[in-house]
Every structure is written in C-alpha cells, then in structure tokens.
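Consider the single chain below, provided in structure tokens and representing the form predicted on its own.
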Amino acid sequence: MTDLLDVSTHFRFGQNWADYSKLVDERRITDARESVESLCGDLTGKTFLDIGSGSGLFSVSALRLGAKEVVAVDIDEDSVATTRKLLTGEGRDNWRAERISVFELPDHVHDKFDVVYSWGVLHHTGAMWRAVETAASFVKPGGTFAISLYEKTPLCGFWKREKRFYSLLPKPAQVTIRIGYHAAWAAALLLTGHNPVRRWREGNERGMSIAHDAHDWLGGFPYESAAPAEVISFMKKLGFEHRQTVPYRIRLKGLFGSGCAEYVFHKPEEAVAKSAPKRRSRAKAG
C-alpha cells in the first residue's frame, strides 16, 4: 500500500525549484505571467489557489495579475521556501504559502477560490484522477479550474520506470543521463532547423530553464498521464464545462518524453457534480 502524503520515493522537485529559482529575473516572471494570464485571464478582484507552487513563479504571476488573495501550497518543503522567498520580494501581504498536499486540502483549507490553478503536478501525486476531482472541488461556482497534466504517449511505460531509476541514482549519476539527453536533444533540433544554444538560452515560454526542466522531466516520479479526452469527460462528470485545451504536440511518439496539455474548465452557477469515475488504485491517504 502506498501513502500519498510519503514523499521518500518522490523525486525531489523541490531541490531543482531552489536552484532554478537563481536564474529567475523579470524576463522569467513576464513569461510565466503571460502563461497564467492565456489560461485564467485578468485576476483582478479574484481568489487565486495555486496547488504545487514549485518556485512560486506562478503565484508571483497571479500577485501581478491583480489577485486578491493567493494561497499557494505544496507537499515539498524546499518548494514552499523557495516559494515564500518570491513572493516575499514583491513586498505585499496578500497571500500565504504552506506545505499541504492536494490530499490534505480538505482539512487545512476552508476557503473556496474564483480560480484554482495546478500547472504539472497533479499527474506526480501518486493519485492523479482523486487528486484532480480534489483540486477541483476548491473552485466556487461560477469559478476557473486550470490545469496542465502529461498527454499520454505511446511510450508512457517506459517513461515511467525511467523516472523511478533516476530518482533512485545518485547526482553524478543523474549528471551523466542529463549530459546524454540533452545531446540528444541538440542533435534532434539541428536535424530540424532550429539553434539548440539559442534554444538553451531563451528556455521555454513559461520562463522555465532548458537544463531544470530537463532535470525534472527525467527525474519526475511519480508519473501518470492521460489524453485529452479522457481529461475532458472526466470533468464533465464532476460538472464542470470545458473552455478550453491546449494540446501538447508529441513528437516522435514520445521518444524525447511527452509534455503538459492546459486545460481551462468552468464551474457552472448552479453546478451539480454528477459520480466522479469510479477508478481503482491501490494508493490510500496517509
């Protein structure tokens, strides 16, 4: 049996959000900003729920965004303080971090949010499907729920037992398949046209570096995914509406890995949650 709240057999996320978080600089916090901002709109006026903050880039974002209120939370101690340090430095008191699991939501936080944002984490809880219906049930009627989960590959399987071993390797270990996958990576962008060291340099369009992400990709364990349809009516079962999906395009069949669909739903007014699928797992909360 498997405890959800025990994070000795995770991947230490937190670690990599700590050094990532030196790199960030204005030109990060405007990509990550403008990331939040396509999924959720302004956040004027509004409560914002930021589950797994990871650096705490996107809270930041949601501060600049005119948010109200953020409450950002995360299992990982290191992600809470990396958290806390960036929100810190925008010299505002409306907003909180503390370390809380997805699964523990329901008898730390009362509140209920006008947006509840998850970017990359739900699928690396252990649980992804009750950690979703969860996240989600902290959204007030009328409210936003975004997302981003893995889109399933053909090659999930193997991904998946990838990231249980790096997890497991010692650094120097971890250092060298880093050092193989990125040439890799490099090699695959100049058969296609594009400048890997530029690449390298301007990182993703969330404000995330080549190098961490990659460090995440292969290190992240727990995994699951799911395609977008499944993502989709699962939703549609708890009574929300769908807004919108950004699919991630898989290339080569996921031999370089796969990457995050967004997903935007609303919660209906008068919303009704119909029976969640009802899914076996073997997990139990601790």
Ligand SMILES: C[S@@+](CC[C@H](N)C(=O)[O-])C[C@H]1O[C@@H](n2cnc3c(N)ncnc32)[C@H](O)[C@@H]1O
Given for the second form:
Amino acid sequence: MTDLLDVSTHFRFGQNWADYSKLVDERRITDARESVESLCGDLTGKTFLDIGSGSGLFSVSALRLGAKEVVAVDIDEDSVATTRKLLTGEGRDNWRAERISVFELPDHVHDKFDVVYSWGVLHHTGAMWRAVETAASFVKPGGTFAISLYEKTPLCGFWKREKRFYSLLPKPAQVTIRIGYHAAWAAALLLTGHNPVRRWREGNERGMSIAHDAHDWLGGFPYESAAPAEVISFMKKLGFEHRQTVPYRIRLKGLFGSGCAEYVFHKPEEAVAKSAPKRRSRAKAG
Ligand SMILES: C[S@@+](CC[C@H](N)C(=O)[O-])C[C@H]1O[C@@H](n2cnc3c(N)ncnc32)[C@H](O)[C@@H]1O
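Output the structure of the form predicted in complex with this ligand; the preceding block shows the form predicted on its own.
Every chain and every other molecule in the complex is listed next, the one we just looked at coming first.
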C-alpha cells in the first residue's frame, strides 16, 4: 500500500518552480495565457480549478483570461508559495492557493468548477487513473476538463527507474546528469539541423524554460504515462465527451522525454452520477 499523501519519495517539484519563477516575465505569461486559451477557450466569468499549479503561471493566465474565481492547489508547499507569489503580483483578490492533494479536496467542491485544468500533474501522483477520475469529478455539468499526461513510449520503464534514482541524488550529482543530458540534447538538435542556442533562449511554447523543464523531466517521480486512446476511452466511460487531443510533437520520442499530450473533455449535464468517484477517508493506493 502506498500513502498517496506521503511526498517523501517525490521529486521536489516546488524547488524547481521557485527557481523558475525568477524568470517569469510578460513574454512567458503571454505564452502561458495563449496555451490555456487554446485548450480552455474564453474564461470570462468562469470558475477555474488549477490542480498541481506548480509555478502558478497558468493560474495567473486564467485570471488574465477573465476567470471569475481561480483556485490553485498543489501538494508541494514550495509550489504553493510560488503560486501565491505570482498571483499576488496580479493585484486581485478573486483567487486562493492551497497546499492540498488532488486526493484530499473536500466533497463540497465536486461538480463545482466550470473548468478543471491539470497540466502535467496527474501522472506524478502515484495513482494516475485514480487522480484523473478524482480531478474530473470537480467539473461542473456542462464544464470543461483540460489535462495533459505523458504519452506512453517504449522507454517509459527506463525513465521511471531513472527518475526515482535522480530524485534521490544530491544536487551536484543531479547537475552532472543534467549537463550530460543537455549535451546530448544539443547534439541531437545540431544533427537534425536545429539551433540549440536559439531553442534554449526561446524556451518552450508554454513559457517554460528548457533548463527547468529538463530538471523536471529528469527528476519527475512518481511517473506514469498513457496512450491517447487509453485516456479517451477512460474519460468516455466516465461520461465525458472528447473535444480535443493535442499530441506532443517531439523528435526521437522517448529518448529525451515522452512529451505531454493535451486533452480537452466536456462534461455533459447528465454525466454527474457517472463521474463521481467513490470517496475514501484517506488517500491510499490500492
Ligand atoms: C510538472 S509540475 C506541473 C506544474 C504546472 N501544472 C505546469 O503546467 O507547469 C507537477 C506539479 O504537480 C504537483 N503534484 C504532484 N502530485 C500532486 C497531487 N497529488 N496533488 C496536487 N498536486 C500534485 C507537483 O507538486 C508539481 O508542482
């Protein structure tokens, strides 16, 4: 039995987000906002739950897209502190950020949010499918569920072991592994006719930085992944309608990362009973 609230073996995501937050500027916020908008559409007047808020950049984006209320939650206290810092900078009061696991959210928030957004989170909980089902239960009938999950690749078994190992290493050893990883990444880009320096400067399309992404990728434990067909079929069984899948387009998939596929689902009015998970008093994996 694994205690899903015990983060002692988890990668310290929050430390990485605290460091990344020093880079957040208007360009990164604009990239993040465009990413949220492309999945969730117009948020004007909507309630928005950001599960696993990380840096808080996407909660900030939701506020800027006009959300009426933003609730950001994360299991890592450093992530929550960084989320609060970024949200405070917006000078608004229609948000809150709490240290709480997806598995601990109270019953009264079920069927509550117009939009539930959880990007790159549910595969790091130690019980991915249960986390997906639980997160989906917070969507209001008629609402939107936007998630992203690592795509299954032939190398997922290797990466799971690598992440467990990396996340236990002292910082200098992690830095050494990162240098090797970045060198291989730059070589692969050069060999395929791309400019690694430009890539490094530009970051990725969600406003992320390559350096922080690499640390997150190499250490992100617990780790699970899913094939898009599995995700769509799982959500349909919960009564959701599939609206959009954006597969992550990555060269040499699996070698430098599995890439996160994005999914958007719609919860029809009549899906309420189907999607409510059986509540347990304590979050334990069976
Ligand atoms: C890879 S980061 C993604 C952060 C953010 N959503 C983004 O797109 O940048 C994963 C985040 O999920 C959080 N997390 C992991 N397990 C969680 C759980 N059970 N409940 C809530 N948050 C969790 C981690 O602490 C971390 O901040």
